[in-house]
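For reference, the chain that follows is the form predicted alone, supplied as structure tokens.
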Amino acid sequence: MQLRIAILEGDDIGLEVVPEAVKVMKAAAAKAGLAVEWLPLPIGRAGHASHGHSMPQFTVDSLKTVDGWLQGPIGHNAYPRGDATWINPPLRKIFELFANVKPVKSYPNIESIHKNVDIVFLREVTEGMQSGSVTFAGTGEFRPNDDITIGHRVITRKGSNRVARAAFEIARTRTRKRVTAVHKEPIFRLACGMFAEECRKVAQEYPDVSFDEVLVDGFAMKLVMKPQPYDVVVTTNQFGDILTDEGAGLVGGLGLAPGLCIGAHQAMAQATHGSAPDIAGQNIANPYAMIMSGKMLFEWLGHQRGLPEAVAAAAAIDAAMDAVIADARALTGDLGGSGSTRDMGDAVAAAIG
């Protein structure tokens, strides 16, 4: 079976992280003997150099023929106001990629407020307080007044319990095995009750995992305090925007902040730092979190298709991210090497042999 995987490199450092990525990708298919088509296609400001829009219908199209594809960061605070033909591209919510997968795991000789961390953070994307709804635009709130702004959450069992699904095939691959549900039931026990109710009904599902759950604000306490004994956590959309940027800042950033947008067929690896327009175009930034989510894509697809190369091609590429890192000469300045975005791409392929 042949993957197709689309490149959509994005604006700014997209422009360099991502084709360090492909490059890394290419190495590891070769060695897992996995075939795989590569189609490049414009978004950002390459979208709207040749379609006249930020996310050509072109694009979208053709997205739809993939299996997953990777998207650079856009350079969305950068774009005029006011024109509907710069937007920052919501692929996320067209193809509904239901949860956002970020790992966070420290490394012994790069700097951080913790050691011996090895997260996997599930947040649900499409509903709760940032998913806006056919009444309310935007962020799902209202100003009915100017005295007066109403703010509101969608939780439905459907969200629930796919991300919670998710969670637990992830355990599976893991060695610990564990979930851990964050939520607020005992303030919120109709919203956070039911994302509650359907993580605990999966949880039947799946015996040889295990699980647990801890109250958002404790939880946020324990991961600064100790977050060594969490393996996979899931929560919604609120709580886990803040809880994944909080797990990367404890490993050095968000630098090291990969991520996966995952739906029933389809994933994006996507990077969680944004376009960096101020390093743009000098060859320093770090492109370790975009070749880690493009090696979270070939494990995603590699599991969901039933193709151990693209397992073995993942497990490839996290190999050499060790060892390039163990090293560390290769790394980019904000890793404490000296290395450029091209030296650690390389040398990340070279390490795959």
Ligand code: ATP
The other form holds:
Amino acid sequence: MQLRIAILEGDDIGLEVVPEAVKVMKAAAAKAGLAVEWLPLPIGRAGHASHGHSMPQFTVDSLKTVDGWLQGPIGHNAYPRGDATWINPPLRKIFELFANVKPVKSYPNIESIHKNVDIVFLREVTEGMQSGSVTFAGTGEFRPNDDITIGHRVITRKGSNRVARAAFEIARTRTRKRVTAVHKEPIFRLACGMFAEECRKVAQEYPDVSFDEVLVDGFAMKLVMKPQPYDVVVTTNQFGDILTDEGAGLVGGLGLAPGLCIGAHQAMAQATHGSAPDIAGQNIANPYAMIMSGKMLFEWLGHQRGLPEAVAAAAAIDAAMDAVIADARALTGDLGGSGSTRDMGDAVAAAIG
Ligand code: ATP
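Would you mind generating the form predicted in complex with this ligand now that we have the form predicted alone?
Once more the chain from above appears, this time first in line as the rest of the complex follows.
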């Protein structure tokens, strides 16, 4: 079976880090015997130039034909009024990408608050506080008069169940096989209660994975003080928004924060960082997050489609990145090295062999 993966470079440093991720993924695919058809598609300024919009309908339609895609960041301030440059919420809706998967991993020789951290967060991203509704604004807020603002939160059994299931599926592929659900059920008995109930139900179906629950406030504290015991953490939209940034901060910040938005059949690899116009065009951006997002795409597709070659390609990228980081010579400036964006991509691709 051949995978079909789209490449959406985006703007600014997207034009630099996405090609490095593709270079590394191609090297890993060749090594693992994985057949991939690559499909470049325009978004951002390239979308404007060719189709008059930062997310052209042509690109959206083409994405319906692929297994997954790499998405670079968009430069939010560079577009004419009226162009919806906020492309993630619509894309998540169209493709039902319901969970944002964000790993938080420390490396022995990279400065971080904690060592021996290896956590995968799953944040539900289609409901919760940021779900919006037909009548309210995109954040689920409205203001009946100038003195009151009302926000609402939507939690469904379907949404909770599928993100919990995705967490258990990922935990099954890991050594420690542990899922921690983070919520605040004693206070939000209905909303967090429903989320927790669905997590417990799904846990019953995975006797090989251990399961526990932690209240979000205590979890935020434990994450700062002793993050090492956690393996896979699943939570609702807004709690996840905050906790994943906290997690990234524990191990070195934005440059080390990859991500994958997963749906039932497709996934989108996307680094947490933005388009960083302040450093664009200088060949100094750190490609780690984009490369590791691509690695996550291979890994997810490998398990989802039953493709051991894709799992092997992901493992090869992981091992190569470990080696390049341990060696340290090709690392970019933000990681304490003196390498360029291309040096680091080249080094990882070369380490794959
Ligand atoms: P957005 O609104 O698109 O999320 P932002 O301005 O909030 O963008 P970033 O574009 O991520 O955030 O940039 C924040 C800071 O981090 C900038 O100083 C930028 O140069 C730096 N930065 C972001 N990504 C990288 C990277 N891959 N390598 C090095 N520095 C980066």
